[in-house]
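Starting off, we have a lone chain in the form predicted on its own, written out as structure tokens.
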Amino acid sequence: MKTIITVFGSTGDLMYKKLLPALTNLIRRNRMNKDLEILCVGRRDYTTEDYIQEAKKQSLDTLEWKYIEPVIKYVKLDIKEKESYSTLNNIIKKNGQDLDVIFYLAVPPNLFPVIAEGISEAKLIEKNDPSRRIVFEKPFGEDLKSAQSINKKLWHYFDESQIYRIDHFLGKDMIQNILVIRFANMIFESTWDHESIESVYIIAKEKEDIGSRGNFYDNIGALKDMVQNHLMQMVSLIAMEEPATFDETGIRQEKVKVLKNLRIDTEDLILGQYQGYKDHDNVDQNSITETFVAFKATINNSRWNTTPFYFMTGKKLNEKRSEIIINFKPNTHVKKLWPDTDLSKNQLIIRVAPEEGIYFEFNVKSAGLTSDIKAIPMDYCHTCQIPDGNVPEAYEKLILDISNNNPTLFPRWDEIETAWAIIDALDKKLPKPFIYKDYDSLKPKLKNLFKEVI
């Protein structure tokens, strides 16, 4: 069976600086079907081999174009004409009958209901056919109304099974890493609770401005580019019960429960602006659209109704870091054995990005003729696992599992309802975001929420 991915978008961004290494990679590490044909969509007036030449120029330097050259070709197509599509369909019909054909969208939101009927009425993609997937980039919408629509429009022209929403952060390895630490060794999932774990911090803080961005930036924000999708990932595999069955179903229900019972404390609400926001182009002047969100939040189940959980996300930090810290509660009968010693509370840091690993902080005797007791770490290095150091980027993983029909780590339309209805919840609550120079600055806003991690 042949494998057809036809990407639109294919001259933008996303394509360049992910989707192409992220194929080349696979094709590189034959994980793809050796049979394989990449088609790129797109409105420009190029052949094949002007949109290659194009691509080179737009791309990583280190892309190896040998191994995905001879499989891309281009196909110049207006997605408003419908005609259009009849010609896409003909053009894959070339290829025979028996074949594997997934649509990839790498485009804005707004254009998804256009393409999805160009796509449904040429017969590009049927109802219950899975050898046919179509693939569809975040934001899933702005709110919760706009996401609901553009998913009503997408069920009436495919099944739930045959849409693939990508949420790159579930791609990354330590994120998947989170249900093996947590199932496949007792000494955490017997003591993943309220009774053992005193508090969770989930962040992701980014060094980076808003850059160019400023036109899409600034309708949506910190807690709709990050919170709403991937820091409500992260919490819902973090606090999920253990599923039924280790499949997408199974999984999948856990973590829509989770975010069914997550409730966000308002009174604790942090709201930021980085100092220089409004000078980037095309953002308002008047603007109020927040770079930076911290907040607390509690989950209302019998596993975790007395333990807090502290979300942290923003831009203009003082670095790149992405990271889940579980504080386990101090041992109460400790006292008892060392009434003199203060001993550190265990934690388990699960860090996500740039570094990617495990680090696990307990106490021992140290070492000598003293009774003196002091806190060691065990620290995983999962990136250096590999031994070429080509560490599969996010993409990879993605693309893989949507061409080998597994669901799992894409998150299903009532995932993303519930976690669009928390933010949507907070809409009349959020208080006018402050100005901020720099992560410094934050530090007194913090220091009640945040005094373990700052």
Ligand SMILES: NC(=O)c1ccc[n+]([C@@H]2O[C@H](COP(=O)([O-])OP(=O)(O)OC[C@H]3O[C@@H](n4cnc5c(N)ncnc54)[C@H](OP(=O)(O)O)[C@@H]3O)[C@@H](O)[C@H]2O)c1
Given for the second form:
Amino acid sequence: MKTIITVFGSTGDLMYKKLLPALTNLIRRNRMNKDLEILCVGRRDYTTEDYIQEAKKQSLDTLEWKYIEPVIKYVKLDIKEKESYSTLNNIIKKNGQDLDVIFYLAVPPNLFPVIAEGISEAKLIEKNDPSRRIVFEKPFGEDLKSAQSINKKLWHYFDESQIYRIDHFLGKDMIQNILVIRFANMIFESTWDHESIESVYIIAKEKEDIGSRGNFYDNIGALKDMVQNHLMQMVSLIAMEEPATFDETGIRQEKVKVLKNLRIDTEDLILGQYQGYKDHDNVDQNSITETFVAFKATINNSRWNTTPFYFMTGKKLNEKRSEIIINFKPNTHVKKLWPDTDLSKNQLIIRVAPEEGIYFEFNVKSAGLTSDIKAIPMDYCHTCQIPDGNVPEAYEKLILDISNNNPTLFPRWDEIETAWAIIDALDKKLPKPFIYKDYDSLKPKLKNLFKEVI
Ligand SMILES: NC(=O)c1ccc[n+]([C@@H]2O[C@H](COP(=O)([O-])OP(=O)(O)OC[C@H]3O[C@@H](n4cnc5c(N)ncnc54)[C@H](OP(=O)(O)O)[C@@H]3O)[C@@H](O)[C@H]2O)c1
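Previous: the form predicted on its own; requested now: the form predicted together with the ligand:
Everything in the complex follows now, all chains and molecules, and the chain you saw is the first one.
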């Protein structure tokens, strides 16, 4: 069976910077079907040779073109014209009947419905056919209403099992590792609740500003760009119950239950906007879009009801760092054994980016003749385990799973809908963002909620 991956928006940043490198690496690693064609759909007047030349200019890293060049074909189409989809159908049909066809929409979300309709009406995808799948990039809508409206259209044309909604955080190795750390280790699973865990911090800090993405970002902000998707996905994996089965049904079923029980404490919501944000092109001079958000949430179920979950994400901060910090409670019932010593609390940190690994702090007797107790770290470097240092990118894992028709790492519609409902509920209660010069200037605001981690 031949695989055809058709990318709409093949002249965009996502294709050049993420998808082409991921596809190249998958071919190099022998993880793609040997019989593969990548149809790069665009409105620009390119030949395949022109397209490859342009892509070579744009993909500035050390892309190994010899792997991908032979399988690329550029197809010039106007995606708003119905006939374009018949043309595409004819191109695909030339490859015979025995095909696995993936349609990847790397375009702005306002084009999702028109492309979905074109694909469906030209019978490029028919319902109940698992060999035809369609992939949507984030953001999936701008709020609950728009997401529901997009989704309604998609369900008109496709089965849920044919729809892949990307949240690239789920392709990161350490995010996938959360469930292994939790459920494959008795030491953690037996203590993974409010009885043992004092607090959880979910942090995704970025150093970069919005760059030239003013047009997109000013309508979105940090809550919708980061919290609705990446941070909600992280908390659902951290807090979910053990799934009945370790597959897409079992895992997604438990994740959505977490989101349904999650409540954001609006009293403690902190919004910020970095100084100079309004100087970017295409940003409203009176913009109150937040580029930073921090808040506390609770999960109303018997496992978590007294454990606070703290979230922080923002742009133009002191560092790029995504991690999950689990602070265990102090072991107070052994106080009588060491009455004069303040035992450290165990801390587990799941490092997602830029380093990937696990840090765990626990108490030991100090070496030598002393009886002192001290906290020491175990620091596991995940990426160091890969011999050539060639760590697969999140998009590699996600494209591989789409090729293998495995939707486990793709949010199901009810997860997206519930996450939007959480963000929408905040909309009316949002305070005006505080203007911050840098991360240090946010610290006084954060000292109550985040005193342990700032
Ligand atoms: N870039 C990333 O790292 C990233 C990460 C996560 C999610 N995403 C999402 O991925 C999608 C694409 O992002 P991007 O960064 O690649 O955007 P981009 O650089 O602006 O590229 C958009 C692509 O869509 C095409 N396009 C736009 N309007 C069109 C129209 N009316 N008719 C036909 N083609 C049209 C563009 O064609 P032209 O070249 O002809 O303009 C281009 O190929 C967006 O939904 C974005 O939110 C991107």
